[in-house]
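Single chain ahead, by itself, as structure tokens, in the form predicted alone.
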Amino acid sequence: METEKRSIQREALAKLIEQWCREGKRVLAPRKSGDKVDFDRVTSLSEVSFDHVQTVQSPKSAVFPRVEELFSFRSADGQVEVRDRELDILPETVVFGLRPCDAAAFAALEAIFNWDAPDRLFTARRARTTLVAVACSRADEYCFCTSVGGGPGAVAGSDILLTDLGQGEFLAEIASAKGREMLQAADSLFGPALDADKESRLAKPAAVFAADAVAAVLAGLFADTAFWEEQSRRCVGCGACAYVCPTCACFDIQDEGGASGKRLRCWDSCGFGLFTLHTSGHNPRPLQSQRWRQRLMHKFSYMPERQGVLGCVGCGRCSRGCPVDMNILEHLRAIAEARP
């Protein structure tokens, strides 16, 4: 649909959040706690952080929880009863204040979870989730959205994108059917479109590599053992990059209980040594260099080829969160410049 432009005052935005809460919606937003900002449930605009560059965690847990019950089971007298998770009790959720890169990441998650067969839990959560993003007025040295097709004011992925114009005024770009429904439910809180220079309010992160150049080089580098050993030399396999990433979707399945219990889906990481370990004891990726190669190949080669979407949105969380300072920008530039 064509993007509709409106405006909204900060005071009206506060009323909008209160309205969502009265309607029983779960509102998740960036909230400051100590020296970090992370997504948390809020009930008022006063709890929401606007002046941060990026949250520590991404908002992907709104549709892909860290631990999620798939079904419960009970065994008695030689019979097993399985009870599927009830989908109609999943909450209506508004993710408010996420950055445009995070909004774009939901398309990658949708591509992964609905690649061959739709994932019923993910699909149900996604259908109940609305994204109201806030454009970036600041960036840091880890941001690289412009290198992967995004931008500080990119609308793609958001249902509504807000841009802070100063003096308590926001430009509101209504970009989807969900966004229009939200607008119609609170039309009186929105004003007419403003003749404002949006671009002047946005951060200006420079493009530092071309994603298509990375993809073109990667296939020829697969067998270059020395290259990947050098790339991964600092990696300790802690998985921090995967856990903060808005597009990583690796998971493990665990059963909890005995004669009765639950089957759980839990976050995992292809960077862990146990991730590909077979029951036989064989591990097709026994080296950290191979696991690092898999991470980059998956995001920049396999996903574009199979799902038609990049597995990276340039949020920079993996570099900020890495305990050994493996800045992904350095590695991607090296790949783009490599000659296999």
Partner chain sequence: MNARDVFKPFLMRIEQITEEAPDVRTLRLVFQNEDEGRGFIFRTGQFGEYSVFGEGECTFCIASSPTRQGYIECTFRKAGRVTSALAALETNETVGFRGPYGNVFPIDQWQGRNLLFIAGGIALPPMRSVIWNVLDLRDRYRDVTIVYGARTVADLVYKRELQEWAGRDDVKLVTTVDPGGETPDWQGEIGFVPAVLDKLAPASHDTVAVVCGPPVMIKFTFPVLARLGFAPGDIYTTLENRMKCGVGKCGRCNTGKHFVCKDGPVFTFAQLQEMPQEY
Second form
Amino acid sequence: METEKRSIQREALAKLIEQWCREGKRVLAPRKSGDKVDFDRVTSLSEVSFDHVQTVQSPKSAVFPRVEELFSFRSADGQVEVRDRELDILPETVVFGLRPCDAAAFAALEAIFNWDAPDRLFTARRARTTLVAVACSRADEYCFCTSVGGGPGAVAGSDILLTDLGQGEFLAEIASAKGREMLQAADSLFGPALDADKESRLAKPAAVFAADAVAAVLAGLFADTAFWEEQSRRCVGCGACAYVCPTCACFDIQDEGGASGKRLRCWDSCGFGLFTLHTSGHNPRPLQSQRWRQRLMHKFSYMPERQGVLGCVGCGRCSRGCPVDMNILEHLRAIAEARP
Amino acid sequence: MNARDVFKPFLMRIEQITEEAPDVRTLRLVFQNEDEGRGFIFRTGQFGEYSVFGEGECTFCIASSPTRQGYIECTFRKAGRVTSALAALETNETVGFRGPYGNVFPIDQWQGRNLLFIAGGIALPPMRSVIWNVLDLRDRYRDVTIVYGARTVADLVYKRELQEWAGRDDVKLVTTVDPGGETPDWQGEIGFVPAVLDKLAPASHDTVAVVCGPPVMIKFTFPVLARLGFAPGDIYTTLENRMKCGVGKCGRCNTGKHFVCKDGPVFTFAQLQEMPQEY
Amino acid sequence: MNALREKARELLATKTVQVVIGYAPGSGGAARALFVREAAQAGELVFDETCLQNLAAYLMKPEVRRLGRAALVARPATLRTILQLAAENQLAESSLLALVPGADGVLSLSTFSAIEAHVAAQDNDLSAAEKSELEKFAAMGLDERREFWQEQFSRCLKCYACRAACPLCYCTRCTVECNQPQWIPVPAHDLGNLEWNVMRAMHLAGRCTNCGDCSRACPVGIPLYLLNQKLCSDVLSSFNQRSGMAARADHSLSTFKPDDPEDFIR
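Next block, the form predicted together with the partner chain, ref. the form predicted alone:
All chains and molecules follow, beginning with the one already shown.
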């Protein structure tokens, strides 16, 4: 679909959010709390943060919550009844104010959940989610969208992309059928296209490496144990990187509530030592260096090869959220420059 | 939206429980919904996710042969939370089952060849499915040799079936236990599987080998087979990576670009040589 | 800083240690851990107010232990942590030495008793800011406190960064990973988060050395140090015991004495 250009004033944007809320939609947007900005449910534009570079967590929980019921069951006298999750009650959701990199990340999630057997819950949530992104006017040292095929004003992935043109005016790029539907439902709030220089409003994060170069080097780097040990030495093996990542989607399945309870899907991480532990005690990835390698290999080698999409959008959250400063950009640059 | 949720298990009734070894048992499961049972087709080598509602799921191969219709069987050792709960269930109680998942042993391609099965300990179940499948189609294959070892005599599973195989003149069965694991009346071999295999020295000519066992057994068995002249493409194994979803999403069994749950669990040694050693 | 680099160079060149674990400039103006294994690399070491991480956490990682004897650049809390780990029989005296950068050079402490003497002389009190936070927290009523922590824990992702960063969380299998029975619910829902965080706090009561790394590690900014400091101050007032002061200690919450005055325990 060709991108349609319109404009919207800040006051109209406020009305738009109110209209979504009136329609019963759940609106998730970046909101400041203490010294952190994170996605939260909002009901008005005044609650939304615009001046941050990036939120702590990604918006992935809109389609992949950190805990989600797959189904429930009731047991009596050795007999069990399984009840499907009702999909109709899943909320229509607008993720507002996510960054273009975050919007691009949904394609990676789609690839993980639906590359083979369709994932019913993910698909239902995704179908009910509309992405209204805001282009980046600032980037920080952790951002690297331009190294992984994105950009601070990239439209791909967004249903609508807004760019702040200053003076309370936004360029609105309507980039999908869902975006058009949203526009049509509130057409009077949008103004005509503006003759504005979008590019001059955007941050300019430098392209540091080429993703295909990283993939090519990684292919020959697997067996270089010393390299991975050196890279991962200070990694403490927590799951912060995976949990704030917009594309990490490893999960666990857990039952709760006894014989009449629920089967739940919860976030998990390949960085945890027990993630791959066999019942026998054998562990295919017993070392942190192997788990760090897996994280990078999966995102930059396995996913592109297998699912045709990079597992990284360059949002930099893993680096910002890492308790020990495992700066992924630095490590990727080192890989791009490594000669296997 | 009528497609069946991939995470929703079939409800199975436990029809029969067989004690195989200390803490090892086999459950025979039948579909509670007959329509689901009729629509269910699997092939040897495939696996499933078995669940005790309220405790969780765990992954085992389907240990019965597709030639035996109307039920599936799984054999497991009581080890963790779910297997302990499974072991506590009684006949007629309900178990969840998702599957069949994964690829298969290409037994059609093996027609007219000799078959050598090598298994260790609790890894006989995946092999049992393919052995019975082959024996039920016995005239399609030439010599069938089974080498099976366990730590002790008590740890040998499927004792009744081992006896049956031993009594057949169209099967050569060699059983072995680790040194010290024998009983006074033990008639089989004493020694680790790779050493016993080395001594047995089966001919590799026109022979397919299937190896299932703990990682350490597999590690030492492959070189023996290579020495005997088996081509890497003629050696099959089934990987037992930890899994949760079974359908290529949860990330646990990811090994290189492969998902063991989708691209495996059956791999040839030739394929394993191309994969990262993370299984 | 030069004295520190010089010392590191000397320790590596003389093979007194195989690795110096210190700080290097990191991202965002912060410092990060650096593992110096060659004397030539010692020039990268820095030490200033941005060097906050308690590097003793690395002493418990098998990958780091495998490197050999370590010299650890130590802040006051790091020294307390070394003593606490020693008191819990987790460190061999010969496995490390502590480097304490000061105004007049670098102090090299190679025995637990030397570390004990240094710790006894250093300021082990909470900072004024920490004290006031703690007082504010202690002044809350029970309902207010519950509400406060419910809100805080509702954001917990169960990423276990607090556990991974904590030098005293060294169990190879954490309670949260023991499932027979399932002590702590795995999912990051309200109950799972409450039980996880309370369990961790209880397991650190009387052991936490107030380094603050749990709070710094938390990606969503839960002030976990408040919980741990409160419990430490409770242990101090109830048992007159401060963790991390000695390499041999009776542990407040795991020591039984036949003459215990409380009769519920007998």
